[in-house]
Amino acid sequence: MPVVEAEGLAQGYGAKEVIPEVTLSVSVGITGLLGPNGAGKTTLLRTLATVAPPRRGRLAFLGQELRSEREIRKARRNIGFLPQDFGYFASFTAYEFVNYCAWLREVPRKVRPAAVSEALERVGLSSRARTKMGALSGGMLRRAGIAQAIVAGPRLVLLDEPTVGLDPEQRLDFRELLKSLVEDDTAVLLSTHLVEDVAAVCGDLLVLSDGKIVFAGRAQALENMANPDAKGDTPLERGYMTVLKQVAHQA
């Protein structure tokens, strides 16, 4: 059963419609979300995270359609979300920040201390648990953000450009973390511009362009679509650029 499903989903802000209509399903595993700037990736993630209610369409989590505030609140307990730019109180320690986010998700009080400590350990921040968020480096802040998204083992983890600010070694550690989440029966939707990260960990891919999904399938299938003369250093990059070019020609 898919962890999250969207059917005929539309989203926008004011008079601007960012996503005219999207239908998708994300199951246990790591799904990559690719698309150029302005394609609607962040808007889609915010909608799947229930931050913003859809304008139209159907959204379901673990088979339950989300129609009431009660159903949405229940789903949020099992959704971890890392926005591209996330807010925090600079005076909070890393531990307090992750604990606060766990409280917002209504993680039970009796399990929160162990869950927070485990999340910090998984992102390599145990030694910085008592460091103020305002004193953390950019890479450490990003890891604290990842920790709050995975604390207490949510069934769905939505990550918007999670490797920004991470050095090469930290990015490799992050890839291993993603693989371990799958072992925990978690569905991960990873939005990134770094195609090499997608190639390393994602089995399924979605390509979004102008608010529409223009490709959905296995990474190998996208590689097979590559034109030999397409831009890119790898088959996956060339396949991605081929799809975008085809869409541009059809517009």
Given for the second form:
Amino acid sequence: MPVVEAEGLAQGYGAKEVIPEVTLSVSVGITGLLGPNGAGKTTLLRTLATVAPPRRGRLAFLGQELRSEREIRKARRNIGFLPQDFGYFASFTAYEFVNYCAWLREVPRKVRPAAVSEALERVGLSSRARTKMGALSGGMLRRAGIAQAIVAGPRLVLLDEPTVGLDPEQRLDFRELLKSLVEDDTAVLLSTHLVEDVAAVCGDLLVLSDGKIVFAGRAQALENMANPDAKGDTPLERGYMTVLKQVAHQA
Amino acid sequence: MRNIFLLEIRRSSLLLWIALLSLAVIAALFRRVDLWADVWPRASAEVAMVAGYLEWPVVAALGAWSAQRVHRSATDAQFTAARPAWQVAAVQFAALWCLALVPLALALLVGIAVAWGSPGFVWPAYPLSAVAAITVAAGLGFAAGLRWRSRLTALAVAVVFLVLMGLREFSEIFSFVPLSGPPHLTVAAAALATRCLMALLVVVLAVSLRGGGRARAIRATAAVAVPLSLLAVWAAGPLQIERAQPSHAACARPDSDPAPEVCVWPENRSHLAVATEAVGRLVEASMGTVPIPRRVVDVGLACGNGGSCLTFTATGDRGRVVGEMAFWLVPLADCEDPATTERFRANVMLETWLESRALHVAKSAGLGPQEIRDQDRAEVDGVLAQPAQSQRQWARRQARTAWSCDER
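I would like to compare: after the form predicted on its own, may I see the structure of the form predicted together with its partner chain?
Following is the full complex, with the preceding chain placed first.
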């Protein structure tokens, strides 16, 4: 069963409609969300995370359509979100910050300390648990951000450009972390413009262009679409560029 | 939730501000320590006044700043969580509120320490009125911070609160804290209750400002109830009302002839000796030139049978008490005619002479009414240097002039 489904989903800001209509479903496993800058990836993730209510369309989580405030709040307990512009309270320690986010997600008080410690351990921040967020490096902040996203044991993790600011070693560690999440029966939607990240961990791919899903399928299928003359160093990159070029040509 | 509340307090960005505010409040409290040091109602009101007025604009601004934290730190997305928004706001506001009460609590402790040993104890209605004032400021500031995301909101809120404090009519009608706490006044229960109710409603409005569902209905109700509560504050009347007469006032008589009975409120008992001594000095200084009433009573105390009494404000400052009593012992004549200026001059000189003699000073510098002219002060100083008999004759002449149209 898909963890999250969207049908005819539309979203925008003011007069601008960033996503005219999107239909998608994300199941357990790691799904990559690729798209050029301005394609609407962040807007889509914020909508799926229920941060911004959709303008139109239907959004369902674990088969339950999200209509009422109560249904939305219930779904949020099972959604972890790492926004691209991840914010934090500089005066909080890493432990306190993740603990606060666990409280926001209604993790029961009795299990919260263990959940926070486990989340920090999974992202390799246990030794920095008492360090203030303001004193963490960029990479450590990203890991703290991932820890707050997974602290409640969510069924859906939405990660918006999570590898920005990470060095190569940290990115490799991050990929291992993503793989371990799937073992927990979790669906991960990974938004990035780094195709090599996607190639390394994602089974399924969505390509977003101008607020529309222009490709949905296995990574292999995207590679197979690659035009040999297209830009790119890998078959996946060439497949991605081919799809974008086709969309531009049709437009 | 308790852990998160403590976390909010421990990691609050307001801690430094609260520490500075506490220092300012305590410093301001000591500036007028001689006025309240050993009288509990005065001490209680002073604590409320100093903390209330100093905290009002600052706490309102800090409330706005605190409410904008989520937006400022770009944690909006993380805060879109399963937990109802009102619960998140409630914990955040509770931390703000507790921190805002710290300066008041410290001021109260200082007040208790200074006034300790005087008859009575803290009058709780006064600090409670300050709690209501601080709560309203924190709540309105918090609501403004949630409503408007501009970084200037905190500054704007502080300015608005300062302007409101400066508007005399607003301050009189909607005063939340007293300017002073003389024993003859007490806090009106209805006035305090309406202010506490308003504070509660403001908090409900601020906390329910975000979130849908039930919070939306509560928000709408509170938005109507808050202005209504302001009307109730207005309808309830002034914060302070006259207090009922005490069953036993503290009274004494000076060793003078005549020896009027001097009475003060029981709470002012520590000032009775100063007042009695002042009366004795004035009786002796007057040498029979001005009428001395049979009773001298603290402001608010009934004159008792006969009605001939002088009212004064009991304090521990002998000079201030003597000055006030001399002012009332030498009243302006109740008449108007072309000779008013002469009468006024005589009145002013007589009062200055009486006060100077009572304080046993050879020169009247700094004493008497501000209106006294330089040549008149020089005349008084000259008289003070003369023998008692000459002074008495001079004083009688001034009294005849000052009260020439009176039938006293």
